[in-house]
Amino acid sequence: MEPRKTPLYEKHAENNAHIVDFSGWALPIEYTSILKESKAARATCGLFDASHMGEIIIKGSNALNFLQALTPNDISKTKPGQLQYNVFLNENAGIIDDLMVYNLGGSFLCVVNASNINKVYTHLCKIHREGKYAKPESVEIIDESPEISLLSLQGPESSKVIAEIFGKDINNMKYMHFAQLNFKNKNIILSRSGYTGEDGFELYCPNGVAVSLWDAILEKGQKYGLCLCGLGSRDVLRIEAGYPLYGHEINDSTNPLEASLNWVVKFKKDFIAKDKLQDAEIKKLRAGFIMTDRAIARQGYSVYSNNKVIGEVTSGTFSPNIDKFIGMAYVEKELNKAGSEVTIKIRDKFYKAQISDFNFIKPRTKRGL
């Protein structure tokens, strides 16, 4: 089956992007080089096409209660115009997917991973039909993914570019907040958020204006050193920021506590599998690591301590912004201490590494006010 194309596909082709099949989508892995694009997003700003992501609307009189029951973070703490990182849990407290929840005021936009759109939508519809957490007639679930494009502008100069398009008052937008704006007579959502750890913005728009919005950002961004960026640099940047990726650091059999996502679990509220999460015996934890020896540790490589396997790598890369080989792994809980020396078996050789905190790099600018 041919991979699906986003409305911006021709733009990628025009700029000689290296296109790959990612979760069934034809997307750019890079335009010039992954390292150059990774540096640009930290030094100036980088523009990404993230239109493969899924957008699911939950609305109705019981929309909040319905979502609260399926997620461990407390969505009731958000106000209209705020977004929140959260996870959908299954009955065993495993992570079905991680997501961003946008409080639209009476309804909620759930942004999920491209590979999990159908899985999440099916899960939500099943729970909805059962009526366990809310009467079916009080909740409506709509998959708007096919109609929505997502552009992401990340980096310290991104606010200047956005201000030229939407007005300087946008600079007052706080991190993890959003506004519903107008572009080409179409409603769009502009949020101060992203997957890089930098200051940045994500723009959700109808497919019909995606190319115009892309062109506007590209035009205004030229004087600020804007660089087109692909999935390769996006992965480097999220690892530098210590962000988990579904299928690497988290999956259906991983719970948020062992994934070191304790901060999204609010035990004061009720949610699916709360009892199992409270009683869970945590034997392994997600950890960061920095290679002492120069080598890239890939997903699946074993982590050793005193000649004993203590864990497994989930992601690894070279960070051009700190000139180090970094990554994440699951290691035995007792050995998850920053500064601990470990070795990683890469093919038939052992390479030294050191357990580290997640945020390998700090953004050069404050993310909003």
Contents of the next structure:
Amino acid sequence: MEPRKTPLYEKHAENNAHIVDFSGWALPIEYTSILKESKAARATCGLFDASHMGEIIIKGSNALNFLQALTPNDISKTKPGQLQYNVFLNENAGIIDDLMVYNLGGSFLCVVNASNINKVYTHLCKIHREGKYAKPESVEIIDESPEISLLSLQGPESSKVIAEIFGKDINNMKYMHFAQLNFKNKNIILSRSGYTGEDGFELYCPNGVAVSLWDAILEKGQKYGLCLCGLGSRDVLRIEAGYPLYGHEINDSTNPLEASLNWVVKFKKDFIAKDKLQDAEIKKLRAGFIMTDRAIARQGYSVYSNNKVIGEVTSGTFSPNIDKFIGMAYVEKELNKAGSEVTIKIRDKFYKAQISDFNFIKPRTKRGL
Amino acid sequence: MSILKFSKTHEWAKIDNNTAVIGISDYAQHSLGDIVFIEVPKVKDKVKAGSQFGTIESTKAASELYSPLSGEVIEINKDLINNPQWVNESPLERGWMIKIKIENNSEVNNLLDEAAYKDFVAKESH
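With the form predicted on its own done, generate the form predicted together with the partner chain in the same format.
Expanding to the full complex; the earlier chain stays at the top.
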């Protein structure tokens, strides 16, 4: 099947991007160099096309209750104009997908992973039909993914670029907050958030204005050293920040506690599989590691201690920003201690590594404005 | 004077009498992206034409390196191990990987000259 093109495809092609098929989408993996783009997003700012991501709207009088029942984080703590990280759980407390929930005031926008749009939508519709948590007529589920584009501008200079387009008031917006704005007579969402650990903005717009918005950001960004960034650097940046990626750190059979996402689990509220999660025996935990030897430890490689397998790598890369080979792995709970020496088997050879905290780069988001 | 030949798996060999220096082509480094890791055999190891002699990793993926010719490794580019970016910066000069003593000179005939390799790449990238 031909991969789908985002409205920005021609822009990427014009810029000689190296385009690959990513979960059925033709997207740039890099424009010039993954390492250069990963550095730019932390030094100045980087612009990403993330239009493959899914947008599902939940509305109706019981929208909040419906979402609360399916997720362990407490969405009732958000005010309109705020977003929250959360996960959809299955009946075994495994993660169906991780998502951002935007409180639109009465309705909610759920931003889900491209590879999981159909799975999540089917899951939501099934629960909806069953009517267990909310009467079917009191909730409406709409998949708006095909109509919406997502642009992401990340890095310390991002707010200057955004202020030039949308005005200086933008500087008052805090991390994990958003505003609905007008751009070319279309309603767009501007949110101070991202997948890099840097200050940054995500912009959701109707497909029809995606190119104009991209061009506007590009034009204003020039003098701030804006760099076009592909998915390769998006992955490096999220690993450096210790953010999980679906299909790597989390999947249908990992639960949020072993994924070290405890902060997302609020046992004070009710949610699907809460009992299972409370009783779950946590045997492994997500950890970070830094290679002592030069080598990339990729997903699936085994982690050893004293000649015994104690874990498995979920992501690995070379980090240009800390100049080390880093990654994340699931490691037996008792052996998951920062500083412990382990080895990782890469193509029949053992390479030394050290267990570490997975926030390799401390967040520089604007939490405390 | 040395002659430059290429394999269809995108390695090059600079052949000088009965020795050859081996690396990967500019096209190969460009499609791999930023090179961050290289693993090559030790001096005195044997390599075989068309068989894997090492591994190269970019930020995107790990790939196998295939030897264009058979022979014994007589030198390796030690500095390259800590400076893998040289493969991107200078694939045909500083990015060389190993030097071998050629075992069978007739294997050279199986390789492409520069013009034929350029044609091959042009076809492959379409």
